[in-house]
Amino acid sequence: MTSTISISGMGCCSSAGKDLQQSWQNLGHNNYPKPTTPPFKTIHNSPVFAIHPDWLPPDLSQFPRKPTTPLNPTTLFCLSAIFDALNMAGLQVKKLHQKRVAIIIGTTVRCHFHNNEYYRKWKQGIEQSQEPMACFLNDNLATIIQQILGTTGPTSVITNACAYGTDAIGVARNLLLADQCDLAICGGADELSPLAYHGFSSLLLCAEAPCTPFGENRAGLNLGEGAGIVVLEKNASLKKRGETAIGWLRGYGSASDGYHPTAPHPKAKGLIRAVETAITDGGISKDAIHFINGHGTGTRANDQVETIGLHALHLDHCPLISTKGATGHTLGGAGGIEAVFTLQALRKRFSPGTIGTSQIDPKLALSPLAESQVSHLGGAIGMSQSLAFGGGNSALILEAST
């Protein structure tokens, strides 16, 4: 089935910029931030990409309902990106209750990694307030967003390792095709977390310097935080309210290789199946793809396997980049942020090179763009892909309106 789903708006926030406009300007001019010391105590030396504190919180008065519980940074990132996406879509927040709105968000941190101090005191037998536990039990990110927006419709939180944001967009697309909603707000969001940071550090996956995705001397990833959101609608709905699409979600594919808890399959079997499924779903040929925003974490295994898969798919002709050198790996936010960057590149017919990487590894199966190699894109169709722990692989085929 070929998708007929329009993208009417998108928004994002990360260390690269407080919104899409600032982020894209910084990416295009190589004016990206450098990672800094983590905002929590740690014995490890890997820097992180943190969002500037002056960018939060967003103006919550723009939303119909006040939150009933304190909002953690992940929720605030998500709300910021949602508001920008709705503005681009020409949708008034206070009128969303008139439609069936799906809220599908990918995340790993939410509030569930916030309660380190509570847990520490509990282990010591110290009596304390139960408010953190109440927040833990009641904090479903998609449901909280729905409550603040005052909408009705299906909600879901996707937790498929580092492919969550990509899968959230694919799931939302399927809900629209099944007529389970009139429009969908979807993507991913996450904040920096000591638990996630120490988990990746324990796996020896974090670099002690700024990450260099696809780089010859790459030494690992840097974690980051942020959110990326797209608004999906049926074409008929968009036309009815007199708006035009900024692009289309043409295809979606997801596949697991089930090879290892954290390592990708050395022959990229899951990635190959996911991309082939997305291309078939989109009803396009491989030659129609003119740009790929890769997962590109900067780890030795991910970057090697990713290029092996794309080479096996005969996609060597496509400019391939990673934007994680400007955002870090934002976990649940990555698929959403990178889908937004992919569509923006297609709209502008321009892609920056791989941020932070001056020398591409010559041993890769194909050659991504280095930072200095900007590319003027020859078409409007591209792909954003995610590779996840547990062998999860997902891909989106996106097309920009002309």
Given for the second form:
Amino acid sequence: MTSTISISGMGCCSSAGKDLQQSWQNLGHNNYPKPTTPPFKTIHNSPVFAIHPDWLPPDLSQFPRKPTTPLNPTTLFCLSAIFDALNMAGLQVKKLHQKRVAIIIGTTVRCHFHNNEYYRKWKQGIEQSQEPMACFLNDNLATIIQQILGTTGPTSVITNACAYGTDAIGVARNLLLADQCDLAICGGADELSPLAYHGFSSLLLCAEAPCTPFGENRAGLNLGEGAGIVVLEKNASLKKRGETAIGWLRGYGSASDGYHPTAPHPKAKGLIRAVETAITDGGISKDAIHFINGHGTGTRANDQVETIGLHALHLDHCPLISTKGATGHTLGGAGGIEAVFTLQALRKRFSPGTIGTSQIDPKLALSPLAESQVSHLGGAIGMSQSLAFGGGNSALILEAST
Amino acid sequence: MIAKITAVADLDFTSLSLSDELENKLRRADLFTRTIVACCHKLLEGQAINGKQTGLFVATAFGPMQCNLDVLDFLVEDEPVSPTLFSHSVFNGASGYLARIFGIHGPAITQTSYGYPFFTALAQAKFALEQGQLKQAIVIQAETYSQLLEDAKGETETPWPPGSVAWLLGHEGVEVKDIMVQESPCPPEERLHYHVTCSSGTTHHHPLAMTLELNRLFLAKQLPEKYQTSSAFGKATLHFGAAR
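Could you switch over to the form predicted together with the partner chain, since the one displayed so far is the form predicted on its own?
Full complex below, order starting with the chain above.
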């Protein structure tokens, strides 16, 4: 271990499980949910991965301050993951009040105004309560979380399309290194929304059947919802409070394709640069990477480009999987959830296969693991990567403690 | 490396005019993207940029809100959403354009808050330069708002002029020494009321105003060593090196 940034706790929730323990058990046993009809009116046929309604709300009793407006699902997912992450880190909320706590969260749905009913009435000039607008103006996810936790420190909502969560963790790491905070709660969260669902459907990116990332007959993604959070601390401060790290954030890299509004660069130029930056930042060689949790959405373009990039980087030796067949594409949540799954795989030295995919596309530049191909991992270092609309690419190098 | 302000630019929405070449590249773009690209174009005039070692740090309070509402129009009418509009309604769509048009291949981080998004983005850019991750950084904020927002504000509040502000950070210019941003929860009406007092003695009433003031001070070589702001939604303190 040479990183100065420890991961002291992590948590997640998605359709794969209400918490990390349940999610990992389900992933390891291929016991994952099937996507279902969206919980809203739609003209499209793509199923979605919705969180089981009984899993909400999380136990909010440990949080000192009650929210002033009703909490939306994204915030509840985020709080649920934070609750688990803080518990794993051995941190009580009141202890946070003695520290400068950065809250850096990625989200997409909660950046948009999407109260259809309010908007419809406004267009018709009908007088109505301003509460939906008040909720929108109170909806900055990082600020709400800060308010509920009662902490002080820098806050930021990263809105980098599908790389939000990954970049949020990278930005939080930078804040710790710059001594802008003592501890960072970071990751991503998003709920299913009609706006995102219809938008992705209009781009012909959604499959009408369960998604099969890296699969031969893959036909697109399924949207999902959830949150993934990690707690970052400097090694010295973690040691000072008598706790041990569950892992380390070794490196972070981010780069732009500068190519197309929605499609990735066909030769993965941005992804290659992002991964190279993360590897250099982590001070490791490519051989040290023993596992890759890919973006693996299940779209033709993403999965092809992602494998082209990893092949060009000579990372063919690493087990590569996608977990989106169990969670769906959770947008803002994806980078956070997948970082959590990556570190968990490294801790257990075990990788599940690519959930939902029985037949890997033989035309891909390298061969990810199919669902039946679980793998024991030969080392403690791995990578989680994200590709995004707008040509963003980001990668995290994570190391599990032994 | 020390982070220094090399150049600044701002763009008043009413002065938004694009060259034929830019117009062609932005033919499908929404107003938010057009505004931010035009401002960046102004910022980079006469500047040498190394695309691989330059990062983009985009800040916004409301993002492409009108485009977002244009997408909602389809939803409330139960019609298929326009894919072009949807892809532009995503907050970081504009940074994709910036990367493509100006050949920038470093990181592109878009972040949003209702308080001090520009200063938060500036802090992230500053760190990236100081750590040697980048040689240059473009920090840019754009706000184009929407009629829905204007109606929520009401007629009694000061209008918010749409526009964009941008800084180029590099190794020449005025040093950005320190940035502290502390945003706080506040009643929603305070966000619309928007009242920020600054150490310069000025009171600001719209989300771009603070950076516009700093631009003006930078160009007049009067950037103060310490600039503080305070509002219902938090406070920020910036320390600069000697103005040149």
